[in-house]
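Next up is one chain by itself, shown in structure tokens, the form predicted alone.
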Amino acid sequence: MRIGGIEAGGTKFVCGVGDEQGEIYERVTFPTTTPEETMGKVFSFFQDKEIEAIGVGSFGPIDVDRASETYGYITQTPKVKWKNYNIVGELKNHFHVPIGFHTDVTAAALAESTWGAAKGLDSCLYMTVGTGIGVGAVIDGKPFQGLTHPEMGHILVKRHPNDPFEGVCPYHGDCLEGLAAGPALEKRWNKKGQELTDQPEVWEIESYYLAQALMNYILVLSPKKIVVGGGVMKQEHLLPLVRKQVLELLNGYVAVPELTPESIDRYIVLPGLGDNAGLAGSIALGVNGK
């Protein structure tokens, strides 16, 4: 079976085809500009493909409520000329096939408990910590959503005492996101993440951020594997600094064995599929939905 990908991203639109066991033959990469345009590369580039299926992991907010009349749109997207696109209607015009639509972080959240570090489990949730701060999960197997998809990255947060930065969410200010994205990164301190390994305060208020957002996801869905990636996360720092302080935050309070000193480093862990997991995430909703 042929399954086409599209990790649809606010920056980058990757393209794959890959089967259901996971293996992806071809991908290509190209940036996010006009609906038109890279919209134009996705359709050229799976027209000869003869694929069966197509599952996009989109950036958001987006309508996956299949009774909506909206349902396949983008919609109140930051990026104008995205909002209110409906792209899952613009492929369903040039490839007759099942589409398989959720946001990207669902979508990555799929393929980590498919074939990645949460394979096996039937549920998982996975952060992405980069551009923006998205988060979806898989309850029982399945993608969870309710009256639309989590936006578990715009969760509120306790400030950190020595933090007196006003964030830049423009939606809620210093949400997280708006306090502990990549963008909030630079803004704060001036310089790009990647410039402030070396800044111990830096990734002491990063990690208070992001540990009481786990601290949350733990006690409200209770997953049995937490999957963190995206940029910022490739500070090798930060993750051991995260795990700490979830510790610290729950307090002995949800008393399992995976949150111990002794195993909290195979509970919130890196992505198994690396940076695989956006684009095999979105061939896991295309055989789904296949």
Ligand code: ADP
Second form
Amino acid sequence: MRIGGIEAGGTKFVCGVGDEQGEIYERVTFPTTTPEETMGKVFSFFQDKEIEAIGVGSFGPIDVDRASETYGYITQTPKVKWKNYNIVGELKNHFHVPIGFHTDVTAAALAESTWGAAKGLDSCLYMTVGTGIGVGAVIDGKPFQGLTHPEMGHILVKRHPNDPFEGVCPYHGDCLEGLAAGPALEKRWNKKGQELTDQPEVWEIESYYLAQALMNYILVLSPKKIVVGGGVMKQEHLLPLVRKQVLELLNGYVAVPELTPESIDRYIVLPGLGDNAGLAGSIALGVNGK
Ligand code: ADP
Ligand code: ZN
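Now show me the form predicted together with this ligand, since the one above was the form predicted alone.
Let us now look at the entire complex, which starts with that chain.
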């Protein structure tokens, strides 16, 4: 079966065609501009591809409640032209195939649990630490949602004693994203994350916040694997610091073999699908939507 995938990001769109086995046959990438221009490129890419379903993994917040009047809309985005944009509706006008729709990070979680680092497990969490912090979950083999999709990147964390930084989240100031996403690093230290590799104090504070977040996710959702990606995680020394602090914070309270010094490296992992997780996940949503 030929499935279309759209990784709809705030800075770029990736469109591709793949199948249920996780194979990706072709892909294109273009910058996110206006909805008209960007979606025009999407429509022409898929026009002659003979796809039987489409999946969209989108930046958000988005409306994922099928019973809602605004299901399939991008809702609250600071990208003004995309605010209240009916992306699923526009796709339906052009392609008469089933359409799957969820957040970009839920798509990535689905891809990792179908083909990647969490393959064979019926639950996993995917967290990206990049321009923002987004977290998607697959629980009981399905994309997890309630009233709408969770927003686990915006949870509150305890402040590091050496961190007076006020945070950059436009909604909450010093929530997790406001303290620990790429733009927070840049504003706090006056340098981009890429240029901060040799400053241990940066990563001590960064891992303190990320580890608290993972601890909270473990306590609330008990996922069978946690996959962590995004630009900031390209700092190779960061993940070991996070794992260590997760174990220290939990302090042995959740007594499962995965949460021990011997096994934590296999429990909190980098994406198995690398930078393909987003597109593969969108294709997985297409498979699911069908
Ligand atoms: P997006 O979240 O927009 O999809 P990325 O995941 O690449 O994109 O995240 C971009 C953010 O990650 C930027 O704030 C950038 O400074 C930061 N970043 C990218 N590469 C690195 C790196 N090697 N080390 C630390 N931070 C990085
Ligand atoms: Zn926030």
